[in-house]
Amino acid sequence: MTPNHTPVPELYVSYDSAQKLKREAAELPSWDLSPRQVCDLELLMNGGFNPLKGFLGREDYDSVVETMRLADGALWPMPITLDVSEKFADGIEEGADIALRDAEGVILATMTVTDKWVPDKAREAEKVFGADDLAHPAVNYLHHTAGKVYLGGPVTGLQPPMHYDFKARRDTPNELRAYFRKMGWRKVVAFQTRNPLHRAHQELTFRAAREAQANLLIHPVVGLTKPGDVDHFTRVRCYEAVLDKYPAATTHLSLLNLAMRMGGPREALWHAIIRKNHGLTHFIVGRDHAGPGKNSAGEDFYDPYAAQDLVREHQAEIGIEMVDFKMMVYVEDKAQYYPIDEVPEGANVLNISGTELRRRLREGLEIPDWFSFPEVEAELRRTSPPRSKQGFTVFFTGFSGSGKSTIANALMVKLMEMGGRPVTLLDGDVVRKNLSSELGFSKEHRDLNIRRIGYVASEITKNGGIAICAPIAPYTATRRAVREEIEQYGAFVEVHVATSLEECERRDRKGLYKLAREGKIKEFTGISDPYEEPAHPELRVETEGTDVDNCAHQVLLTLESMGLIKG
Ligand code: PPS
């Protein structure tokens, strides 16, 4: 492979027509972009999706869908749509300028609607993902997150979506170019990565820099990964301490602003394209390279060496190199590491799985030195602290006067007198006084309020707390959003306050369920008023003949069970 200098199409316009042409846009529809339309956006304009020249429009995208070619018959695997809403959609006529804003409202770019369709989505999961599975993050994302509607037309770029983090890593395609230009790099090869690096990704990368005698780019994605991953923050501090481990100035870290979608071989191909535009002459692909995981029958989406095929396939037509990896283990005997088919026969191999990694952070036990780096096993114990220090939520459901905010309470005094992580109590009724105070208890009102509660909940949990939270909740499926919510961040602790109804009424504390039967209350839970019991809670409190103490002391060994406290 030649080494590639030459600068890469943008879609920028100049400083002076990019004011004019903001100005201008003010006055235009504007589309708020998702956060991953910002990432495809800024590698349209910045000629990492060259030869896109904006979303894609019809012809092109069924060409895509059908053909991994462009409808002039370019080489290019994935669709780059503009989902919209149909709200948005309807008010958009064919050949229309609309303006894209950012998050925060900056305009970032025009773009002329050539095309306006409704997709179909099934044919493109099945096409482009392999199968209309919704175990694939992709394929969810197409049918529960993306708009009804694609819009498609040339982009015009006004200025880059910005970034305040880690801002001198970031480099667009020509600036790469021009770097490696002014090092000399002649050969260059990319490593892909959306995972902390370690010490067999470490030896990998070696290995292929050596085997293309090139230089070596690190050239991670921090736009959106696969939900669950280690979050970029952490994975740029872990990818700079590595950086340490190579022989000096004979490799580069670099960030790359793109979405994945976790497709495979296609997703793989994709890549390729990418790292030619940003002047890469080789690029790494491994074992199962974007791969989703399993689909719902538990099986690999993709056979794990199909992107290595589709790679080697096409890579004198994209230009690029590939250099193909098997997995790397680590050889016992020989305190070394070798892919997988290089073993010498009989050694004794030893590996962790990502799955045991994670296990092994959260339980807070060893992570063997062949395994990592010191440096990197810090970080990511800095972000993922064991069980026992993570933040968590317990999310107390039942009727009213069951008493969820007695048992709450004491709950709530057993956590602090163990000290070590805040606690916050968001009991229903104070809830109701200041976060919901204009809210009544419609089935709509009712689950806006826990869902407030729940969000309240989830930055607590994200931030290393204790939440306690008192409602009655009556319903399944919002309680099941606020613990997917929550799940996130830390454990949801479900407790199921048993207390029958007729026992609630029998103490009435409040009068309330009097005046219930009397009809000066309305939507009374239990009364005029629905109560969904919770199926599987990971505690269910029965209160009839237990005292709070007890019922306290209930929830407090579930937690100990689950490893949240330590007992
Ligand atoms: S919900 O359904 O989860 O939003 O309810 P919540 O916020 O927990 O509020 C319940 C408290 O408000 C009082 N209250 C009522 N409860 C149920 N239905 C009706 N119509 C109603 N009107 C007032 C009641 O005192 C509840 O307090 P708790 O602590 O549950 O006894």
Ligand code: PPS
Contents of the next structure:
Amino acid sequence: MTPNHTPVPELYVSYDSAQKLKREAAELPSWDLSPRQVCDLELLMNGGFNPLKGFLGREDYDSVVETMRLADGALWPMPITLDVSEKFADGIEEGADIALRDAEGVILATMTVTDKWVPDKAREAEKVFGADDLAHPAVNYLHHTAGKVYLGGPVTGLQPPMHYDFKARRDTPNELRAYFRKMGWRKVVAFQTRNPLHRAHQELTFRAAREAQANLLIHPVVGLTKPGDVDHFTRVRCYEAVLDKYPAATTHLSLLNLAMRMGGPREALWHAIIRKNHGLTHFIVGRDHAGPGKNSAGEDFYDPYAAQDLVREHQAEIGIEMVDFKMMVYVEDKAQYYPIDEVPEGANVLNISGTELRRRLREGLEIPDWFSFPEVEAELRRTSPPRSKQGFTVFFTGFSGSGKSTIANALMVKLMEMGGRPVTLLDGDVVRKNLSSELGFSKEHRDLNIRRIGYVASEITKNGGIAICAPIAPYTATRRAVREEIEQYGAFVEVHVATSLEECERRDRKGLYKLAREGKIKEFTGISDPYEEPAHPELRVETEGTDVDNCAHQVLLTLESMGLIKG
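Starting from the form predicted in complex with the ligand shown above, please give the structure in the form predicted alone.
Since only the chain itself is given, any partners or molecules it might have are not part of what comes next.
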């Protein structure tokens, strides 16, 4: 057999052994895996992360962070770690076994804990992602979502995570290798994507397969991608809609349940290793591969061709050949696509960015035939109707007594007067009474309260309604998490009610500031606990000297300017 047909090692035990271990694991401490950890575990168990045998121990972790290699020298650029809470870690000793379960409590694997440590996350961010900048989604995840303690050790796979969607399209590395062996495909080039396929992608993949004289695997990521990306259900329907535009004898579509980190060059190298494990011989690396966009200074996180340079440097060691491509643009005079560096001099070049495509979908504008396929456009319009028909969330934040609830009530009435979509008000005090009555006012409980509000608002938004939220929401990281959850389904409009602390204290309708000053209320926002002011809200409202009706009207004008309501 050729190397790309030979099976790769998996971490699963036999069915009988798995049943025995499941019974024994009932007595073990259990960790419920996050969505990202489930993706990581699946690729550990099925060989996608070969040569890893489990979540990284401390020596391997330090080596990967510093040198992109495991302690034994094997190339591996991305730390695959099991982050857990301090509370869970306190009850685990090194050498102990733990059970790893999915969100429903189904046991997927056991792990022998060989290492337990508190990582330097700022160092990990700098070394792995190039900057300790919260504008990077993986850095934000590292600091605000990931647990504070890492556990490392080998994993024993008992069963893969259950997927109920697109089952026929999901292949393990060994299933793909068996398919290539059956089809006699000795050379296969992989196209990695987290976006719907348009005509430029088709031209790029045709050219890549032709250049490599290879068969083509369209290998989209359906695990976790960048916040704000098109959901994988829509994307896979788009891929299937255009699959018949490829030659069936030389093209295959398979889904990869990978949790992306948007790590640029390191991520591209990681993707290349993963594709090698899946039996690929060639891998397309495009412009700004796995780039997360702009940093806090408004500049690109990575050089657009740094990913190609890094993969090119290591491709021989990995055993996969990179097919590098520049951005494809449409040349109107020739009525065809060209790589941007091959455009004939003086030709008229057309291009639509992802941002522009989203704007056209949002506003119901035409998408030219040269850009996309009618089937893809129809699917995107079906799941992304114009903004004026989508659900959205208006999220008021500000000090207690700033006027959030009053403006939110006025806005609710105005939106209900307009009609068209159901409107729900999630006021801070009402939510505290009905949804979070058992919570106190510690930072942990405040965060949990806002997360609950965000979850309810996301469900309202997903189902086409309007959610109006009016909590204090003092912490930037929590507001960002809520924004990311809601923006999967519709717009998130942050309104900072910027009433000064002095004015709020002067108003003090509920007498809370007085009690806080007297020390009778602990951890009170603005007095004994900080309020982190939004840096870039969609709207900032000044209430001092402005009546409520005018404030609510400012919000309506903002909604109109964003296309969420019609003027």
